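Okay, so here's just one chain, in structure tokens, the form predicted alone.
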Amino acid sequence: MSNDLQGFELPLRLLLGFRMLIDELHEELARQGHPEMRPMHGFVFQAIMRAGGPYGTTAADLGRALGVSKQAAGKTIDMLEGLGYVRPGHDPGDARRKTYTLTPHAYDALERSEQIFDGLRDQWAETIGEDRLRAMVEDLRKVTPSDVFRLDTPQWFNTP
């Protein structure tokens, strides 16, 4: 192995290329008005999405998929409809079930995300060259899950 590169510094060097993305999305949200936005907020409304059925998810649901307790998800919950991203309602099918889904504020939010990561992917492809970041996704492809979104990732850093 070649000294120039360590084994410690691939795991950093992505981790902060992440960071960086990620602080420089919330930075434009904020500026397109989502300043309550924070990196965790993603997570959990894919995990709304995903975890949800039709008529949108529980707290107990939401907390399986994002590795915590319901109780935290609950919580969570909570903030998030305070600031007009999550709803409450009931599932028609057992009215004593109490289920959330994404306010159009959410969706705005994640569309202008989506636009964000856009520009950012553009910005790193002038910066490495479009070919060059093109090589380093797929070689990720080749070397992480297929499945992007794991929802659990940021409870993932509290695991003992």
Second form
Number of protein chains: 2
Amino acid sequence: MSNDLQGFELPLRLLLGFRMLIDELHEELARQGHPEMRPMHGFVFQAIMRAGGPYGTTAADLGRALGVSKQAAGKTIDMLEGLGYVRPGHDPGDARRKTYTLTPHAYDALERSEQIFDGLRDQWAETIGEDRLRAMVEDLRKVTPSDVFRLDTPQWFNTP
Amino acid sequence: MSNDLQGFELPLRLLLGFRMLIDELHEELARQGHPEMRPMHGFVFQAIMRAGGPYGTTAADLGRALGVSKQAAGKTIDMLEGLGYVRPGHDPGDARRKTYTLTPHAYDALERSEQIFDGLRDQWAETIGEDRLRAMVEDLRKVTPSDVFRLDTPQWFNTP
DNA sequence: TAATGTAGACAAGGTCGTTGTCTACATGGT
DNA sequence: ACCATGTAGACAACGACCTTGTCTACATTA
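Could you switch over to the form predicted together with the DNA, since the one displayed so far is the form predicted alone?
Shown next: the complete complex, the earlier chain at its head.
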């Protein structure tokens, strides 16, 4: 390998780096009591924490945050509810809204993810150096948008 | 934004960096006569060049290279043939093999992609410095696998 | 109070992947 | 030379997940 890639190498390495981290995260999460979590779910949890109002997030909120239809977001929520990661509530100020909030089980997954990511970060720092890793993140911040959550990424690979 | 991300930031920035580059690539490719190309196709082209034998690549070859079934790979090839990016041939040494090779139109897309990526790379270098960009790629090489092509990435987001 | 907009439920359909089956051809051991 | 085994490709059924469209209940604003 590593032949006539040139300009292709930068994007490819970025994707590979991402996939490695996420794959190792989920291997470890599976060992720690979260075998059903999918790569997508981490993003969904973040979106549920951010997108909704004070009483939680609705399917419509989530759909907008993730760039998918409210129906698709609703199905994701159904699955997460089945897995025990979200639970339904309601908004006392608006009888239409069927809100969802993260359960302790979801927060457990988030905390463990945080720790696992920290461990992986340390591994990278050992390999390339703490200063270089810090520089990488800093540089990436400069060339990527700050409004972060727009995750229609799965099918995005197959768009026009 | 940029609040309680911590360990999440590294993978997130890697993904965002990847998406930015690929999105800008395809915007520009669309302007340059390739509006039907999808993010996935670049990987498929690479795989078609690498995976097959001297007479071209079969659907089964492509499926193995991409980590999908031969049927799925076959459908992708059908689409690419419809778009004029691959054309069928045959392997004189094996009558079963229905091979495909890239057309000049596909090579045109690859050359333009190369140029566009170079331009984007230059933009990044202006923002963060040529040396820092070089360091980033170098460092990513150290922490990512060298056998690069395994692109079942789309649905990968939604695996167990 | 009436017009307009949004949440959620339900249904139909599309895209793209999967597995399973069948036939034609290749290959390697006997 | 022959036969068992394996693989390529065509065809079909099916499943996961997304979409659009429609309908009703509730909110909001003129």
